[in-house]
Each structure stands twice: as C-alpha cells, then as structure tokens.
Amino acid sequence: MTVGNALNLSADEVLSTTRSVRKRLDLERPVPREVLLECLELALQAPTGSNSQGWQWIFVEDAERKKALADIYRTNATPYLDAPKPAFGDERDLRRPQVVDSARYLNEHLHEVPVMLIPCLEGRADKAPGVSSAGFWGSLLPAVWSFMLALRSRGLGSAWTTLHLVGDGEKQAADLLGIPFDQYSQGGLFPIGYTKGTDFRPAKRLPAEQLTHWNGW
C-alpha cells in the first residue's frame, strides 16, 4: 500500500520536475513517519558498491535538535551566501538571484521544517586507501536521489544542501547526533516538508549538445 501517493506523475516527469524545494516547503504540515519510511524503502533499492549497503539514514524531528543543527549550518552558509560569486557567462546568470534568495529563505527558516534527514555512509572518504571519492559516494547519493524521487512523486520536497559539513559542522552534528564521526560520513542535511502547491516544471538546463562529448573530449 502507497501510504502518502497523493500524485499521479509519469517516472519522466518524476525526473524532470524534482526541484530542490526551499521557500515552498510547507513548514506548518506535519510529515507522517511512514511516508518517509516508504520513501526511504524505495531509496533502498539504490545500487551501492559490492552491495556493502553500509548506510544509516536520521531523520530529525526534535525542535531543540533542529534547531542546533540550522545553527550549525548557518555558522557556513551565511558566510558563503553573503560571498560575491564568479559570473558563469551563460544563461545560468539569470536565475543566480532568485536561487540565492532561495537559499537565504531556507537558511532563516531551516529550523522550521517539519523533519530534517542526514543520510550517512560507513567509513571516511578520506581515509579510505585506494577508493576513489567517486566510489565511494557513488554508495549512497544514489539512494538519497531516489529518496527525493520518492519524495516528490508524493507530493513532498526537499533541498541538497552539504554547507553543515564545512569546517568541524560535520563534528559537531555527529556530536549532537551520536553519529560514530571516525565510523560513518555524513552526505548532506536534507530539510523535508510537504510542498506548496505541487506545480513544479522542468528547469532551464544548458543543452545536452552542449555538454556532449563522443569517444573523447
């Protein structure tokens, strides 16, 4: 039984419209553990290297926890949002500032989202000898898109957001937590909530020409 299916979209309009939701999250609507537990079995279906499956994922619903945890992401991103950024030269200039106001939203309202989620990967990337970054990773972000899929396809959104990592935030959230730090590395903070309206559209993207490269460079 889908317990929060409140939509009837096709897998490319899933892909297509699944934005990272900040000013349009609904952060007075409760989110029921079982629709996140659904989303998160299908996100678990996600391929990981030699199928270790080594991932625990935390979802946090406690006002005093959340709210440590924007504080500590705050310390990061209000820095970084208040930092001139180079041009790209391209379309891309256009949406810069309704994406940083965006982001300036979530930063002062982070604390206010029904439930944060900080997925998680057995070991430490940096301290992993002889796998790659890519490799390693490549262990849990796909399961955490999936998640978001899921999420979407729901009538829910979230936001990728990994600025909480930066400096000794990712420390201090496994210290809040009771996250092993020396044992599992943390993927991103992810606030959730039911969205606004569920009428997102596919992004202006630089065109896939653009982008593509046949047997070389």
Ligand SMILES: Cc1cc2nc3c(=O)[nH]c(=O)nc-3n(C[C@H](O)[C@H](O)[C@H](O)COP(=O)(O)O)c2cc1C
Second form
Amino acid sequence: MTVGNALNLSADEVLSTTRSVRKRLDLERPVPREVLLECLELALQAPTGSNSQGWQWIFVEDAERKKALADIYRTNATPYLDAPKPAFGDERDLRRPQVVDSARYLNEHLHEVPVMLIPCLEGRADKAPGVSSAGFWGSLLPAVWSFMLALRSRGLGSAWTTLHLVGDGEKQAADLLGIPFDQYSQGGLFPIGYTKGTDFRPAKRLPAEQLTHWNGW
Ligand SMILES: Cc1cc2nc3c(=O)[nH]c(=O)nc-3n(C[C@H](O)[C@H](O)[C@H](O)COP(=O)(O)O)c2cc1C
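Could you please show the structure of the form predicted in complex with the ligand, as a counterpart to the form predicted on its own just displayed?
Whole complex next, starting from this chain.
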C-alpha cells in the first residue's frame, strides 16, 4: 500500500502541526508495514556526517516484545512523571499539566500501540573519539524527525520518547531485541499509530525573536 501525502498538507502545515501524539493514537487500527517503509524511505533522505548512514531501524510489532519494552519504559517514566519539576517561570508552565497528563496516558498504554520504532546509530555516543555528541546524534535524529513528519502527512502520529534509555533501560532493550549494545546506540522509542482525527494545531512556543541572536550571543 502506497499512501503518499494522503492528507494533502503543505510542507509548512506538516512542519507546524506534527505534535507528540499520545492520547490520540488509534490503538485498534493496524499499521501496514508498507506505510512504515514508505515513511522510512523518505526519512533516509536526511543528512549524515560523511554520508555514513550508520543507522538501523527496528520496528516492533510483536505483542510480548512491546509489553517488555513498555515495562522498561515505565520503570523510568513513572518516577520521572511523579517527581516535582522546577518551574520555568514563563508560559511553558501553563502547558505543563497537559503535557504530564498526556505523558501519563502514554505511560499506561504504551504496550497497546500498534508499532514501536527504535532507531539505532552505529557507535556509542560517549566512546566516539574525535566526535562531539552533536556530530554523533546529528547523523540519526534529523532522519527520525523526517520519519515523524512523513507519518503526519499520511494520517499517522508518534511521540518522541527517550525515558526507556535511562539507567539500565537501554541495555535491557538491547538484550530484548538483540541489538549489539557495544556497537549501536538507541535514539529513542517511538510509538506509532494512525491518529484519531487529523486536525492538529501549531503549539504555542516561545517567540523566535526572544531566542535569536545576530552576529554573536
Ligand atoms: C529529546 C526528547 C525527549 C522526549 N522524551 C519524552 C518521553 O520520554 N516521554 C514522553 O511522553 N514525551 C517525551 N518527549 C516529548 C515532549 O514532551 C514534547 O515534545 C513536548 O512536550 C512538546 O510537545 P509537542 O511535541 O506536542 O509539541 C520528548 C521530546 C524530546 C524532543
């Protein structure tokens, strides 16, 4: 099945409305592999340092493995979500209850999502001599975001998550999925599903003007 940009959104609409989808992931509707591969083909157009393309993409559909990954995620996410967070002191504080509520929902339902993605990059970020962490992750994360944009333009959604990686979590996930832990780093865990409705809006962000510097800090 090839579905392309099924929603006919403009590039700017896709860029401004690709949200973290948690409560609006359709947990019942299966996601065909063809759609995932189509999104991945687009994502692989992203840049990598020296055109290295040292990435591997692990999709998990198996119910037992999804449950095991969700358990790893929960071990870290539950205390994180329960812990008090320092205030930003600006409008970001207003949206926080909504974000936490949504994140709690995902924490509870993660094992139910149709597909999970763990994108991996060759090497270990902390053991790459002569490579900064920006240089390392810069060869994976642009493609991951492209993948999320491609999902959005086809009526699917995801949420960027990293909490399963904390502590022993990355190693446990590696052992579960057979990822060679010493040779590959995991970039996150991405729940994937069709979205319930396709009407997503731009988020309120800090204004660009407040964050911009011209010709120096
Ligand atoms: C590096 C990174 C790590 C994140 N980790 C998590 C996570 O572990 N769990 C989660 O529910 N959301 C996670 N998020 C999603 C953020 O909470 C979300 O992007 C933010 O609240 C803004 O919401 P929006 O993406 O809908 O605009 C993460 C996002 C990023 C970029």
